[in-house]
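Next up: just one chain, as structure tokens, the form predicted on its own.
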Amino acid sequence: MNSSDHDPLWYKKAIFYETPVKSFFDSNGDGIGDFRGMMEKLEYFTFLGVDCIWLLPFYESPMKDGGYDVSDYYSIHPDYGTLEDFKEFLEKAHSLGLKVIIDLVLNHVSDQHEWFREARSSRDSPKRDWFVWSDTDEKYRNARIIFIDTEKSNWTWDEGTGQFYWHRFYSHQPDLNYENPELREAVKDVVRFWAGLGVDGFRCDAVPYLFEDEETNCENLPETHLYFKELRKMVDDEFPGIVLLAEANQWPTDAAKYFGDGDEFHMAFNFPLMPRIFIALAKEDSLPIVSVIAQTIGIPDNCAWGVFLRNHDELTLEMVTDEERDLMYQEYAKVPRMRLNLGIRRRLSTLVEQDRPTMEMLHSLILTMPGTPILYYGDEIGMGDNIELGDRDGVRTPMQWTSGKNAGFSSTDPEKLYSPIVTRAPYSYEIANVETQSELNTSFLNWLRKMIRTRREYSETIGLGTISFPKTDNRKVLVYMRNRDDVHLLFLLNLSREPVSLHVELPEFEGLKPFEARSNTPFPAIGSDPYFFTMAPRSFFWFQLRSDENGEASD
């Protein structure tokens, strides 16, 4: 089964769910999640209502960077199972109507990868030019250092051959040299292998950094875009329906360029929007969101942003102003240990101190913004983090299934788990777990399931429609409309911790009534004057504007 079997734009209307294999469920009691564990829990995804699973890297790896240090693109890490396990998992996911996309780490490899072992064996090695070498560490000085907490240079000395090698991330992750045609084809062959097995797409890691140029900051170079157009054409020709999703943490204009003319990436993460959601929340001001949406909506019709609140990395603050970064640290990372590089290593629930109305409002936002919502595993039950763990590991702890031993994640001794379970109240596995919340109708998990079902009723309008911002007299409330054909949806989100009132100008909808989208409850008809609303703190409304008082929701 490939994505082309049905709707070619399925990704614009879908909901994605991100998880590491090692964190989801341990089937064999070794303390590490695996593909057989993923298979055992597949029906959880249909229970939640998501459409697509995004798996973090599961390749052979020394695991110095959570698997993003790949040592063999064609092998499954033995902790996670075998290639046959992966194939069986993929088949079962497809049988349940679920799509699966996998991480493609294409900017760099592990220094244990055979390609690099060969390259560093001799300056005359056939693989030498598959990497970037220099006699000096003075080249490309305009390129920023991304992991500023651990790396002091983008160059590392190789004693064996007496040259420096280039890396944009950790020193144990040498960058691949995309100037080399053989290397470019080798990466395409990796895509061919996994696409041939039936995956539905690839989340492409660190895409802005493929090429280098002495006169630039070595990001977003024209050659990079040309290569991705090549890759897209190959995918479209050989595996129609495969989706490419770009990780490009850039300013809005640069991030949007990865869509090309609809001939580069199908999707790209909306990194410009993500931090500004939290900035708007801290300021109780909708302007940061409205402003960035205005900068990111002009994309090709066959493309979609990936909209997210949190993921497996730090909440990155590279592409915000110094003032905005200071505000974010002050509001969300008061303890220095909560910070990493230029970001905040916290989960959603801890960022907002498990405030239920705020968690609901934020999920309401990503479910209705232009783009595809991407949920991070455990956020649906309010999982917490562990800032005492190193690097980004604090937001990659085991999934909390039950209130029992090891949170139901594994049968092993707790000391053998790949990571400790979160035990700190109120985020403890004894409180935040799937079993308990599944049985409680008022839980956050069941609330989110209902919202996902409601969104599905309007998926055509939300996934394919336009966005507009009606005039209002209160910037503490984010007000926007999603429109497609004759379906008109109105959304209001109170960013304030206080009750608010506001007027919204809706002159083109005079005579229609707002019907609350979840309950179908009618509100008074829209007249010629601005429509008056009152809202509780951190609350939201979803409305469909229509005239048929007894009609059902339509899309």
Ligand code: BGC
Given for the second form:
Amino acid sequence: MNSSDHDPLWYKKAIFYETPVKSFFDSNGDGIGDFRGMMEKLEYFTFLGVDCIWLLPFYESPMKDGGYDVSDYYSIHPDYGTLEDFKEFLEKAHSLGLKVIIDLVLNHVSDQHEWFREARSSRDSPKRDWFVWSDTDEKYRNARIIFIDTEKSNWTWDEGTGQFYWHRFYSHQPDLNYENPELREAVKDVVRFWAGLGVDGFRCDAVPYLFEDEETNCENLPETHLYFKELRKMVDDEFPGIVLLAEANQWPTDAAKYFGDGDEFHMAFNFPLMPRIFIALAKEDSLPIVSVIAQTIGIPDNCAWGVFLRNHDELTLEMVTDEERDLMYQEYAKVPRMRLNLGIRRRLSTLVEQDRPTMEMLHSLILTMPGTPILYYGDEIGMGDNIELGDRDGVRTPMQWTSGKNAGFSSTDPEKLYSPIVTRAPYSYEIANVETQSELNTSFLNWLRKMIRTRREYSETIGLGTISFPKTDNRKVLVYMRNRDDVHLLFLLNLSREPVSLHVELPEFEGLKPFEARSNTPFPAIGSDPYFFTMAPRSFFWFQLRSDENGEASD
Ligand code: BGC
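Can you swap the form predicted on its own for the form predicted in complex with the named molecule?
Below, the chain from earlier opens the complete complex, with every other chain and molecule after it.
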């Protein structure tokens, strides 16, 4: 099965699920997840109802940055299996109707990559120009340092050749030089290789940083956009149907530019929205969400935001104001170890202290916002984190499958696991695990599965429709509509910790009734006055506005 056989806009209606191969399931008892393990668990994705798996980097790597330090783009890290295992995994995923996108780390490589080894072997090396070198570390001073907890400069001295090399992330991750035409082509060849194997797309890592320019902060430069347009054209021509998803953690207008005119990325993470969801929650005020949506709509029709709550990194607070960052730390990271760089290294369930109504409301939000929801493995069972682990490892612990040994992740001795299992109540594997929650009708896992199924009934409207914000008299409730043709969906989310009442102005819908989307329960008809609602703390409603009970329940 090839992605081009399908609806070309599939990614706008889909639900994505992010997981590291390492953390999902260990098939050979060495304490590390692998491709055969992923294969054994493929039915889990269909059970959950997601459409596309996003795999974190699984390439050969010294693993000093969770595999984002690639030392060979063409081979699988031996801990995870072989290329044959990968191909089999992909084939089986496709046979179950699942798509697979893979991480493409294209801004930098590991200092162990052959390209860099060659480049640093001599100033005359043919690969020298594939990296960015300088006699001084004074260049590009306006470029910020991203990993501020570990790096002091974006330049590192290379003793052997007596020059500095440029890196936006760890010093062991030299940046590639996109000014060099051979390098540009070499990266396209990497794309060709994996696309040729049949992957459905690429999550492109750290896209804003490809080029440098003295007069700028070295982010989002016009040359960077040109390169991605080139890459897009290449995949459209050679591998139609392949989807490109941008990781551009930027302010709204800069992030949206990665869609180009519909000729650059198909998708980009909605980094502007993500922290503002948590800010809105802390402030019990819908305004931060409404205003960021206003700044991020109006993208080309063939593009989609990727809407997420958490991922494998810290909850990044680089693109918020100082005041907003203080509020976030105050609300969600009181203990210093919870912070990392400019962010918070916690999982969703610990951020909201496993408050079930809040977890439901937040998921209800990402399932219905403009864009494609992207879930992070383990969040569907309220898995916890471990802030005692270094870097971002605390949010990358083994998936919790059962209440048995090693949470059912691996048969090895617990000491041999790549990471300890989360054992702290109430996030521990004894309760937060797939088996226990599958058997419990009222579990968060089963709640989410039902919501995913309900969303599927409305995926045309939610995936392709517009958003509007009816007038209300209570900013504590986020009220929005998703509209497409004659389907009108109304969503209300009470961000407050208290019960609330509110009026919603729905003049164009007078005479219709709100039908609760999951149960199809009719509410009283909309009259000429604003509609009155009462809501429990942190509760939500999904309605379809229809003329009568017998009308179509979905689109
Ligand atoms: C990835 C991080 C990684 C960094 C450097 C990112 O933005 O998401 O996990 O550390 O790129 O590759």
